[in-house]
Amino acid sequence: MKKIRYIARFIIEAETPLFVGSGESSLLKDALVQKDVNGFPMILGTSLTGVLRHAFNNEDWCSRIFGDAESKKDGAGSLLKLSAACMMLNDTKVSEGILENIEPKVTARFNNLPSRQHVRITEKGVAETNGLFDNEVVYKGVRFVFEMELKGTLDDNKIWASLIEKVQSPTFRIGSGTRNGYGSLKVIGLFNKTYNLEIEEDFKAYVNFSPSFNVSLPFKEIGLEEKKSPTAGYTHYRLNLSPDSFFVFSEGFGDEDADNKPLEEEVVVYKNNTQEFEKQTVIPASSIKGAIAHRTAFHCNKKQEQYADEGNGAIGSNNRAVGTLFGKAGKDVTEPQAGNVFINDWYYSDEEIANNKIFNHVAIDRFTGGALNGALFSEKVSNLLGNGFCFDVYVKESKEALNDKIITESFEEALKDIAKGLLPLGGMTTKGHGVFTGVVLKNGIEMYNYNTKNEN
């Protein structure tokens, strides 16, 4: 009989802007994240459940853990149950169920998320037709609590550590756009506790057990440096970048100085349990992606010996390497396919980028030596205060990457390239902007270092 309860509750923060899709749009926005009855952001247990679930489809107890509804024969229950996370307001205050006298002010932050512009490119540089599109976004450093339950024997006790490392992991990543700098979850407060049934205390304790997130529990935090876990299943690639002038990831739109400036988004900050806004220069990881697939099918082809000039060689989806690591979808494609590369957005305070150099541009008529109509305009880029960049890239080790060295090399020529600073990143690039040089780093292990000139 399965007479242990294993009960762990999670507080999580979100480390790049989140979107757990409702499956509606506005006026304004073309997708609305879900959100609770007090109005404010959610993740659903289902969400949470899927990930974990599919984290864990090649094990032998999935099933049984998990529930098996398709087997008409041994179909059965999950074993495992998980709330909904639940967004954190101040105070450690945590919204469940409906409240009642929240500050308007928080109110209104979250009936007005931020939202992301997204528009597909072609080869050719340019917009492709139905393209464009925008998704409201839950804030970088949003908190939420979850709570996760298995009802379980003894022997299910690796089982659920390995639930509980997978939540830990820096791969664990919720909703939608994954694979473009969203979603990606840091747990900073954990909760375990094991309940025996057999044992009369346990069986007491539990049945008195509060499920309600604005009650104390009655257990201890674990540490969490113990419980940090390993990236199995993942390459880690890292780059340690430093600009050679200025750069710009751009909003798209200027304001009273500059008729366009860096991407700069509101992120919440915990201070003393009370949610603060700051604003922060946004680097997307969709652009350092777009810049990385295109380099790829570069090297993918020339490895290949398949040049555009004799017509041949594969550029966007229908190259193999692109289409294995960056995933293929669209109406004309057979075999839909997710990518396996996971880059985060990254957010710099203040302190660490300035956006205050403004650049003028103008056209020259050459007959009348005059500016040509419309070609006026200035924008404001950005300029490194710290010591530099710090890039995080991983990898899902998937069986068709793994068995083609052709792939796996294309990709990482493309992340030497930025390092060289032959791939600029950003707008401007063929004025001089978005030049990075630096050093890459395969499982801690050096790849590349422009330094020392060292090439593994």
Second form
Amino acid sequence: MKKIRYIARFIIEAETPLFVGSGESSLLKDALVQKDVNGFPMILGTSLTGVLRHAFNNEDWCSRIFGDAESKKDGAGSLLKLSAACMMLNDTKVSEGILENIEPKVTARFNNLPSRQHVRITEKGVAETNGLFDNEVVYKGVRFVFEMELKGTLDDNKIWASLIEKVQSPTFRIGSGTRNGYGSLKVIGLFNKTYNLEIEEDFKAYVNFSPSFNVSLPFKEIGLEEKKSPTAGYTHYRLNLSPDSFFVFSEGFGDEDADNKPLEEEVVVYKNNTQEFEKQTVIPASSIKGAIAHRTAFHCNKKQEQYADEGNGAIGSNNRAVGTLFGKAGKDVTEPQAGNVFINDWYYSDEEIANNKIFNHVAIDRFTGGALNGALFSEKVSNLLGNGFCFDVYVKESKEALNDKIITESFEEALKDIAKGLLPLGGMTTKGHGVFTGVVLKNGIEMYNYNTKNEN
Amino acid sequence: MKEEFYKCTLLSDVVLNSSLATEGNMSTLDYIPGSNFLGIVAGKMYSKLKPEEAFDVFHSGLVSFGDATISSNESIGYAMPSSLFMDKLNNEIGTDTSKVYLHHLLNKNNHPLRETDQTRLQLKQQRAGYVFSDGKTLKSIKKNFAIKSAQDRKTRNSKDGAMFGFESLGKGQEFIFSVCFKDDKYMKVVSDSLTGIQRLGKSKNAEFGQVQIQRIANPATISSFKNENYVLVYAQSNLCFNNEFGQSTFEPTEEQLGISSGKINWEKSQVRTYSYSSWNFKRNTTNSQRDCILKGSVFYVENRVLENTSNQVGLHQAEGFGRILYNPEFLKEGVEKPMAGFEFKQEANNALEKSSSELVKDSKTVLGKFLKQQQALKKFDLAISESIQNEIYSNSREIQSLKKISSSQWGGIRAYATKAKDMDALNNQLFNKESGYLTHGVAYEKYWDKNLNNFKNVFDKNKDLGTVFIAKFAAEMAKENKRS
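Alt. form predicted together with its partner chain, vs. the form predicted on its own above:
Now the full complex is given, and it begins with the chain already shown.
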């Protein structure tokens, strides 16, 4: 008999924007996030369960805990129950049920979530036809609350511990675009309680346990260990970079001062349990991932001596390294596969990055030497105020990725190219923006250092 | 004999399977068989009555519990008579153009012809639906469908082979039935145990089967017409007969139909039949098979004028079988034969529930407010889409000349519109004479000099739809530019 009830309540914070899609679109956006009845973002329990189950796929207890209707052996329903993750509003109130009298200020912010434009760039650096789309994302920093309950026996406490640990791991990501910088979560609060139904006191407490997130818990918060850096099964690359001069990760259009400006997005910060919104400069992971992917393809082709002028260079997901590391999908792909490279979006405050430098450009008429009519435009660019950037790239060690020497080396070459200043990032790179130099570390060991020119 | 009428209001959906539940895809009956009401009374009274009294009430036919049929404003619904025929291509009953023909009046010489080419009309028998005394008809009864699955306690899964689809009669509908007493003695007993909130049908321990039964005075019933040469016997409920040897039969004699002389003309009759086995709850098995004549069937008895005769015939009268009507009004001849003289009208209203839009209108609950708000949002989105559609595909000269503007210009407008706080701010950003996006620069000279007013007109016309309209309009115009 299953006489033990394990219950844990998590408070999680979005370290990067979230995109748990609802499959719907609006007049202005191609893809909308999952929202609750009050119009606030939420994460469905099925999304959480799916990610969790996938993480334990190799364990022998997986189908017993998560249920398995298919196989005859463990053909039972799930023992684990996950609630939907509901958003935390001001004063630790959680968006649950239909709320009345929500502050219009708050709803206005969440009715108009940030929208990310994506454009698919070819290996030649230009936009592909029909390659533009946009999606809504949930602000970075939004907090959610969800609950997990396991029906089990005393022997299951190890499983319970590993479930809780998994949620806290840095690779526990939710929603789509987890390889594009979205969906990284941080556990900032955890309540954990075990009820033994054979003990009368526990039984009564369990029966009286309120599932509402707005009722204060009858048990205390447990301390959180400092988030562990790279977990087993992942190779961790770190790039310590500083820009040569300016760089721009552009929004695609400008403001009253210039025709083009860096991407800025609002993020949520909970101060004294009240939501506050701050504008920060964003470096989207997707723009860095694209650059690395194209360069990896180049190195992979080079190592295999497949040259483009001989009509041999495989590009995109047809390339061995790109397909394995960054995944492949689409109509023509017979076996779609998710990528193994995880990069986060990076956010910088006003103190770290300034976006006030304006460049004016004008095209010169080669014949008259004067300015071409209508060819004047201006752009804002970013410059770094602090010491430098620290970018983390996680690569999941799957069967193929990183076991293949050519793939590993091609990928590492691409990373080194960034640190060497040979692979500019962001927009307007042909104008000299986006050149970075610095150090590449692999699992904490220095792989390349621009200053000493040492390469390992 | 006394007849008492009852109204049965469905408080929840009611499942009345039309066949044994040994197979999937169950369909429900569209009436409530009288046996259900007999069952309600029997459940309460059987053990309290003396054996001979119990036999009188429940088995002898001294008390007969009629089938409950759909009602509309306390008027009884009658199963569509099988003698009604209509043009196959124009068989919506009660419309201006459709005509109802009576089978027994049809012959070789008067077969209705098509107006256009004078060929014979292909006629179709009317089978579904109900007719009310005021001529209104009801095509179908509101039914719902639900899938139910049993849960396996051990595995916490759906139990294998335990998923059922239940069709049910929708809640809120009203049915009327009558109970006939040949002996006044039992009236109070029956009436007391029938009225109130009761449960009937299948799965009544779960969500189905709650009904409220009330006595009503005199529901509107159909009257009969006088006729010299023949009598039409209409089966108001299902009929069941045995022949002289005790075998079940589909061919009742004139006597069995309650008429002492005359002859049934089978050619002019319309009889439909079915067989079923009733379920005995006590023995938990089926009774022997019954061969029945379906309600709505019509017998044509020649050489006979109508006398006062019994309107209950055949077997199983206690359960509501055997109710008949002689010459009901809806089988009356019209002036122009073979048309029916009864005026059939379209759809009666049996929906008691308010429509969803009405509910939203007068709801003051939190949920009501929320739904109302959602409805408004949806409407607003639709309004925007419709206006964009109208604008872009209009042939006006304004729009046609706007389509020549480059898609990058539209992209710029879209970018401003998605970011602008409101229409006034956007107006300023786009049209401000000094700093507006559209009022200076090369693009102004190239495109907007002549077109600015055209766009401003569209802008002003749709001001109420907000910046979303402009953003989407610009996005669509950019595509139009590429297409042309």
